[in-house]
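Given next, in structure tokens, is a single chain: the form predicted alone.
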Amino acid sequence: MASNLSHSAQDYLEAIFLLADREGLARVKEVAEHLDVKKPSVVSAIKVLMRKGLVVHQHYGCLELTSEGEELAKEIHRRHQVLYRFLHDILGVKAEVAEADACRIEHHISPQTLELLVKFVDFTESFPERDKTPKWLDYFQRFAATGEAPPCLQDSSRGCGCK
């Protein structure tokens, strides 16, 4: 159902999701400064919404989602966050950076593409060694940010000891 809506629809979505949960509620203002866009954008947003069948909107009132819109709203959030989780835990990114990308990105992922970024990320979120980062991601950002091989390639003649 996510790719019947619209990017923007999802956003909405997912705004109403993100705030309802933190806040309690959602109300057009709230959604609005969430999403840095003007009162009359929310209104005609929940509009379509509404006809959607995925939010319940009573005038001047709560936003509420439905529970297909609920159900909806936490797909996208997951792959938000899976996304913002790669970009910023694995890759490095700068926080805001991958927040926008994440943003970006969650539109247009395949399905086959998002699972498995998931399974990466909870792969490397498995290792015994949580509290620090596993030897070979520690390489692999050390190269993305000066392009210095890992040690073990660096001199061929000692093997490879980053396993």
The other form holds:
Number of protein chains: 2
Amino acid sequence: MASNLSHSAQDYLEAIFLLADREGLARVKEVAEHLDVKKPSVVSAIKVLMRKGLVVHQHYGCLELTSEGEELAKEIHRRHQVLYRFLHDILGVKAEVAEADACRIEHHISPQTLELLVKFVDFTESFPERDKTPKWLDYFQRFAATGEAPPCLQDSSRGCGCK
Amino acid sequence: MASNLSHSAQDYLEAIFLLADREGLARVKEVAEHLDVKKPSVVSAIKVLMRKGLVVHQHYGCLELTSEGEELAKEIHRRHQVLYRFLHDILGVKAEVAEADACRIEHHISPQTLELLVKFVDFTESFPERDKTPKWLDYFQRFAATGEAPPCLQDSSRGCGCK
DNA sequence: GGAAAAAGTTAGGCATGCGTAACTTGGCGG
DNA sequence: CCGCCAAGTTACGCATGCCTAACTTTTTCC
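Okay, that was the form predicted alone. Show me the form predicted together with the DNA next.
Now the complete complex, all chains and molecules, led by this one.
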């Protein structure tokens, strides 16, 4: 799976993937709107993706991913999702901001960071208690919101093992 | 503090700041080496920074930040540091990789994410126990390394408050 | 003090990625 | 069936940011 794609090419690929997934097929105009660019920019980006065998597209027709393109798009989207979950679900960044940040950051994380982030999100979210939130995360979110220290730090210099 | 700086301009500013901080002054050649670009690239980047009043530099002389440039550089560097601490100290990304990722990501995080990340790192690192590591983080790091679940999840369906 | 080396600069080229303006094409309504 | 309009396309142009090659200036050191 050769990934010699520029950041912008990755964005186009991901957009086509999301649109096709959601509505069955993707069109130039929709991609342009989704990425907030003009149509000629989409066309020239598509040429690159076609040359790499990631997209099929006949003149004046609609856009489809090849299976290789779809694999790659899924991988790209996976990064996006992990980042979003970390930013939104753990850090508590507002949804729209987390979404925008994930878009921009996704192109810049190394495989190692990605995998550790996946583990971190899994570790946090697979916590099995009733309330679905680990205590330390509760404490963090309270701390972030109010500056209030976790309860176990308030009463003595001794830790309580909760953090 | 007008921050209409391109990503690359921010990199140059940060590099000058670090070099000047470390060695008293910065020179074109050093900046070039630090950023792994050629000298003419540095020269043209510096022109931009001079036009914005962030750097002083006389022909064939050495580089200095104005006070405004220094303010900005500190702010940029702060982002970098927070990211590095998160990636390295918490996620456990290898030092060189964390450094490289921080470099690239620093340009793409929103102020909101930055502040929450600061809080997250503070929350984690200001933990006062003897061993300097919160238990949950110990558990995460073990989980990341071995896939092993935290002890409190191994013996029953009941949580233990440690996570 | 002057030549050689090192540092800095300029000129000019290339790739990426976006834009506008002007065009072609495809499909729909009258 | 034909004109019209929206969608798609092409042909530019511009900004950024890097490069190499060739130059000028400064520094070094014999």
